[in-house]
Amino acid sequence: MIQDFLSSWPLFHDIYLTGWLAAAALSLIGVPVVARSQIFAGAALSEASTLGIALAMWASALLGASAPAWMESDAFLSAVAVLLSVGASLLASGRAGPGRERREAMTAWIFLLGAAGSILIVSRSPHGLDEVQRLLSSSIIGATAADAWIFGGLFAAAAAALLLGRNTVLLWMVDPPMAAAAGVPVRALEFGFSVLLGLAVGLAIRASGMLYTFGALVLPALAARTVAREIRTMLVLTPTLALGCAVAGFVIANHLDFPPSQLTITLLCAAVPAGAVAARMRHRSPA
């Protein structure tokens, strides 16, 4: 198994490096996202990414011949997809209104827009439609070097804010209320934090799918959850495990020639009973 996947590394490592470094980068940023019950946003984003390229490419064929070719390239979608997904991530950050049930609210009307207005712009077009069905199936395929450095940058940045401002930032993830009151920015911190999570999501969309983009985004976390005591030891943890969760299934998915992000996913869903049940079984045990 490890030698048939050493032997296809010239020719996919591009792609596995992204899918690697996605999986960590997402996994990272998706700890505060669950720390706050804020599931459900990871979902909307991904729907408002894949109606941003959908726009974008619907602008392309409206303009047909006399579009420029930059409107026809991987940049310009990925920018369109990442303006999107920003703008809707600090809609659902609750800056359009106080209150959980506003931002739950906002979050899946965000999410309903997206997953129909993605189908219906590009209804008409064979490729639009192909595309948008390659983004839902969350095929990594055609993902590059520059995919790769762009989610390695991603990680380092995110572990290099966590690790200067862990303290402030750890505060504002469990109690934004005594976060403002010890004098914590907690609007610019939401405002930051919300434009990373829509860059993020943003930019995954396009090289790996809604699939993996959303599940790498929450399920690590869900599952580092369910056995970590702290949220320090969840920042260490999560994207550990993301990371060989998408090592392994990556490797398995070579050997049996199975869709890799799928089968990564399936080993985090996995990962999220398995660790309730190691949590029960450490409870259970006597001091």
The other form holds:
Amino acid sequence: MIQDFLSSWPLFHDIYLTGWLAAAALSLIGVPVVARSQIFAGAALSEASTLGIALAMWASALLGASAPAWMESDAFLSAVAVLLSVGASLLASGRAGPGRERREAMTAWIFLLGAAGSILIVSRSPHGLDEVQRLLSSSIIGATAADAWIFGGLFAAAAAALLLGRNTVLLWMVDPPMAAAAGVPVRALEFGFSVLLGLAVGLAIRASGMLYTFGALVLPALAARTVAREIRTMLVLTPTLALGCAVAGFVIANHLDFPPSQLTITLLCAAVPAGAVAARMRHRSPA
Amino acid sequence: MTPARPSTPGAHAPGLRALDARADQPLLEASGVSLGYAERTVLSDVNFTIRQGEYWFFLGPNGAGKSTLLRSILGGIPARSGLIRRRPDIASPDRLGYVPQRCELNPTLPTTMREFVSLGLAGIRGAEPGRLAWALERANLRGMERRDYWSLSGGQRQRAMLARALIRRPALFIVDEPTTGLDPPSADLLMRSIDELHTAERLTTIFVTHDLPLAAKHATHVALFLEGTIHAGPADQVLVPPLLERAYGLPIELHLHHHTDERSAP
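Same protein, different state: after the form predicted on its own, show the form predicted together with the partner chain.
Complete assembly follows, chain above in first position.
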């Protein structure tokens, strides 16, 4: 199986690296999402990004032959996806109004608008509908070396912020009122994180699709929190788990000729109850 | 005005603050302060002076403005008029210790006592080793560093919040209704921890509560919130039946356990 995988490396290494680095970056950024009980926001942002891509394709199709070349490029699709994702992230972060209920209502609104709007906009265009369906079902085929660099950079940026901020970022993440009282710039961190989250999801949608993006964002943190004893451990365990499942998923998928994104997400889904069982067994065993 | 107490033996232990020349200056002073939200004025003409080592209780019915004033002291709400002055050495938030009413931590997140209390070091660079052990000791939580936070009782969690505020080595300690929801033994243990901090460390404390007997037992000074302002001063001058009746609409008589001078004088 390993030999099969290694032989496919020269042809698909950009795709593999993009998938792995995207999983690592999204999972690390997903820790605050899970810690702050904003899991559904990940799905809403993915839908908003998909709507962005649909809008970009519609704009390009509207202009037809007179559309400039840059409007047909992947960079343009990604830019519009990122734009909508960042905007949605800022709205869903609660800056639109106080209270968890209002934030959840906003998240649901973004999700539904993204889901309905992205299909409606491209429903008359066979190519557009195919593209949106590809994004929803998650295919990582087509990722490039640039995508790998982007997710590597995002992972490095998120890890550096956590390392440099340490207690400050952790306190903001788990107890914002207390952080504000301690002089932590809560609003600035909130804004910065919303932008980072929107950027990561917006970029990941184009490269890996909605299922992979949403799954890699929340599942590793959900699994890690069942096993870890501390939030700091969770921060290390989460990207490790994401990377481990992504590598295993891609190797097995290559051997069995399964779609790698779906297999990786299935492995991550299995890691959540497996982690809970492991934690329960640890509690039962004598110290 | 309370004169400074001279340094005590052990004043170099991690949690102790040797008094300095500034100790005779007020730690916190509000003069003519008005606070509110949007069009609504919550408090006006607020005046008080808090000095080193005093034990203040903020008392008043719901909606009287206690939390608003607390938020303003913590820097969350600017005064509409007037001024809240902090002594220069506590101008930075790292010299304030705040224990909120409840912990916002997501109960599905894993954490230990050690990690939870260490989060209190947010924004403080180069904290010396030994702060964690000292804070746990002062909160009566010694030896529980590795305990799972979620396996603790309600009283222990409340004392963990106390330790999280103490690890900042605050000069001003603000505690917001910490005994709410605790059974009497847990509330008593928590109060003993706070009381010990005040007496042994001369830690200036602001305690927000609805518990009048608790205030009568512990307070050196009281700020009573009534009719859109506060009446502030030594406990024996504020916890008097006419003012209490105006604040709560009921005849209330309290027996003061401590005299102001006993608690705050050197």
